[in-house]
Amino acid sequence: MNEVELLNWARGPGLVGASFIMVFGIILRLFEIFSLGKAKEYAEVRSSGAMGGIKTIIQRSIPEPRYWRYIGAAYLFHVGLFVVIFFFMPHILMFESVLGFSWPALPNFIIDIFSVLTIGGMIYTLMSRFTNPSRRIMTVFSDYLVWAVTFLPVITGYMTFHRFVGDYTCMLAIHILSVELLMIVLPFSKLSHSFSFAISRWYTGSAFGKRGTL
C-alpha cells in the first residue's frame, strides 16, 4: 500500500469504521449513565433544578482566578483543541460533508497559535505528572495513553500543515488515522468526559437547585 492508497483509506474505510465505533461508543456510554437513575429525593424539592444545572455546568467550566496555577495548562489545551478543531476550514469542510452545513473558518495564524498553545499546554500537563509527586502517583497507565492519543492528532495536523517532514500525502493520512485512533478511544476512557462533563455537572446542579442549596 502506497502513501496514497493509504490515504484513500484513511478518508474512507478508515474513517467510517472509526465513526461507527466513536457512535456505537458514545451511546453505549449514555445508556451507562442513564440506566443509573436517580437518587430518592429525601428533602424537600423547592424547584424544578433546571436553573441550578444550568447554573453549575457555566460555573464549573470557568475556573477561579486561585486555580490557574494548577489547571490554567490544562484549560488553555482544551480550549485550544476546541478553537482547532472546530474552527479550521479544512475541518470545518470535512464537518459540512457529514453535517450539510458550515460555519465562518478563523484565519489560519489564528489556528497556528492556538496550535502552538495545545501543543505548550499539553507537554507542560505531561511534564507536571513527572515532576509533582501527588500527581505522579495518582497517574495510571491509562492516563499516559490518554495523553498520547490525544496528542497525536494535534502535534501531526500541525506537522503536516506546515509540511515539517515527510511526505505530504503520508503525514495527512498519518493525521487523519490518528484522528481515528482518537475517535475510537474517546468513548471507552477519560475522554469520555469531552460529552458526560455536562451531564454530571448538570445532575450535580440540579439535585442542589431542588433543595435550594444552590
Contents of the next structure:
Amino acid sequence: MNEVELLNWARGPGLVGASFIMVFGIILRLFEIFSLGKAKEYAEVRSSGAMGGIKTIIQRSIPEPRYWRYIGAAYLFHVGLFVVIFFFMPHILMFESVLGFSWPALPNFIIDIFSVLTIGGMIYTLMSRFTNPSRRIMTVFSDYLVWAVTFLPVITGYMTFHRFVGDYTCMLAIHILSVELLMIVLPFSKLSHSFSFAISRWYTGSAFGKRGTL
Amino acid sequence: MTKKTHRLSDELQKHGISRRSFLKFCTAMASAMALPPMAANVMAETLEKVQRQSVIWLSFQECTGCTESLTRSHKPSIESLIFDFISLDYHHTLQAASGDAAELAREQAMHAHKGKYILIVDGSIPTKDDGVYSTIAGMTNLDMLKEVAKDAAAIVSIGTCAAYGGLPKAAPNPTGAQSVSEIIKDKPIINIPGCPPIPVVMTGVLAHVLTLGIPELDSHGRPVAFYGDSIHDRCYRRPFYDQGLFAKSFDDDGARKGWCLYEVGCKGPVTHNACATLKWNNGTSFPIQSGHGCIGCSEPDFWDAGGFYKALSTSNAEPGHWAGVALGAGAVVGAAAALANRHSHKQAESDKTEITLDDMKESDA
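Same protein, different state: after the form predicted alone, show the form predicted together with the partner chain.
Below, the chain from earlier opens the complete complex, with every other chain and molecule after it.
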C-alpha cells in the first residue's frame, strides 16, 4: 500500500468505520449511564437538586487557584484543542460535509498559535504526572494511553501543516488515521468525559443539593 | 524499419537551428531538471554525437491524449526536433504503415536494436481473462508488452494509465487493468504520469535518458526533477491559502479575486507535478491559473480519491450516512444493555435475604 492508497483509505473506509464506532459508542455509553438511575434518597429531600446540579457544573469548571500551573496548563490545552479542532478551515469543511452547515474559520496563524499552546500544555501536564509525587501515584496506564491518543492528532496535524517531515500525502494520511484512533478510543476510555462531564457533575451536585449540603 | 544513422548536429543544421539555440535548449533542459550547469554542456556534446535512438511506442488502453499532448501543444521547436531525431519505429497513431506492415516494423526494430531500444508505453494493460479486453493484430496487450519489454534497454511509461493504471483501473476496474510496473519487474522503468503529462517533461526526460541515462526517480518511479514538488508548494495562489482566503464557488467574489481553490476541491497539496512552474501551452497557463482546482492527475488512483470538487479534508465516503445507522445501532444495543442492567439489579434486590444479629454471630462462631 502506498501513501496515496493509505490516504484514500483513511479518508474513506477508515473514517466511516471510526465515525460509526464513535457515534455507536457514545450512544451506548449514554444509555448505560442514564439507565443507572438515581440512588434512593433515604433522608428527607430539601430541594429539587436543580440549583445544586447547575452550581456544580459551573463551580467545577472554575480553575482552582492553588494549583494554577497545572490547572492552567490543562485549561490551555482544552481551550487549544477546541479552537484547533473547530476553527481550522479544513476541519470546518469536514464538519460541514457531514453536518450540512458551517461556521467562520480563524486565520491559519491564530490556529498555529493555539496548536503550539495545546502542545505545550499537554507536555506540561504529562511531565507533571512524572514529577509530582501525588499525581504520579494516582496515574494509571490508561492515563498515559488517553494522553497519547489525544496528543498524536495534535502533533501530526501540526507537522502536516508545517511539512516538517517526509511527504505531505503520507503525513496527512497519518494525521487522519491518528484522529480515527482517537475517535475509536473516545467513548470507551476516560476521554468519554468529553460528553459525560456535565452529566456526572449534575448528578453529584443535585445529590448534594437535595441533602442541603450545597 | 531501420533508418540510416546520422547525428543530431546534422539534423539541426538541416533545419536551420544554430548551435547557439541548441545550447540554449540544452541549458533550459538541464535547468528544468535542476541539473548542475556543467550538465548542459555534457548534454549538448552527447546529444550531438549520439546515434539515432530506436524507440518503440506501444499504445494500450488509452485515449491518445498523451500523444496529442506531445505532438500538438507546441509550434515546431527544438523539442520536436529531438523527436525527429529519435527513430520512432512503431507508433499506431503516427506511423504511416498499417496492418501486417506495421507489426513487421515493430519486429524488425526489436531485432535490429535488441537490448538497445527504448520502449515507451501509454495506456494501461488489461490482465483479466488473459487480457482479452484489448488486442492489437490479434495479440493481447499483455503478451505484446512482455514480448517487447524483454529486449528493451529501458521502459518509459507515459501518462497515468501506463504509470499507475489510470482511468481503466478506476473502481470497479472491469478489465483488471494494471500499470507497466505491475507487470514488468526486471527493467528500469521511468514513470511520466499526468493526464496527459506536460510535453516538455516528456521531451526533457527523453533527452536525459539519451544523454545522462536514467534520471533520479522518486518512490513512484517519477523523475524527481519534475515531480519533486507539490503543486500546492509552487502555486502562485499559495499566499491566499496561508492567509485563509478561499473561493467558495467558481463564480463568487473570491474566485474572481483569484483566491485559493482548496474549498472547491483543489488536490494541489497532495499532487506532485511541474504544472505550476512549467505550465501548459508553451508556458501560458495551468488549470489553477485558469480558475479550476488541480484534480491530482499525476498521482496513483486519482480517479478513486473522491470527487474532484470535494475538499481534500473531507471524506471520500459518506460517514454521515453511516453515523445515522450507528446512532440507531447504539440506541438499540444501549437499550438492551440498560434493560440487562436493570434486570440484574432487580435480581440482586429480590435475592436479598434478611440477616439478623444472631445469624451473624452464628457465622462468626
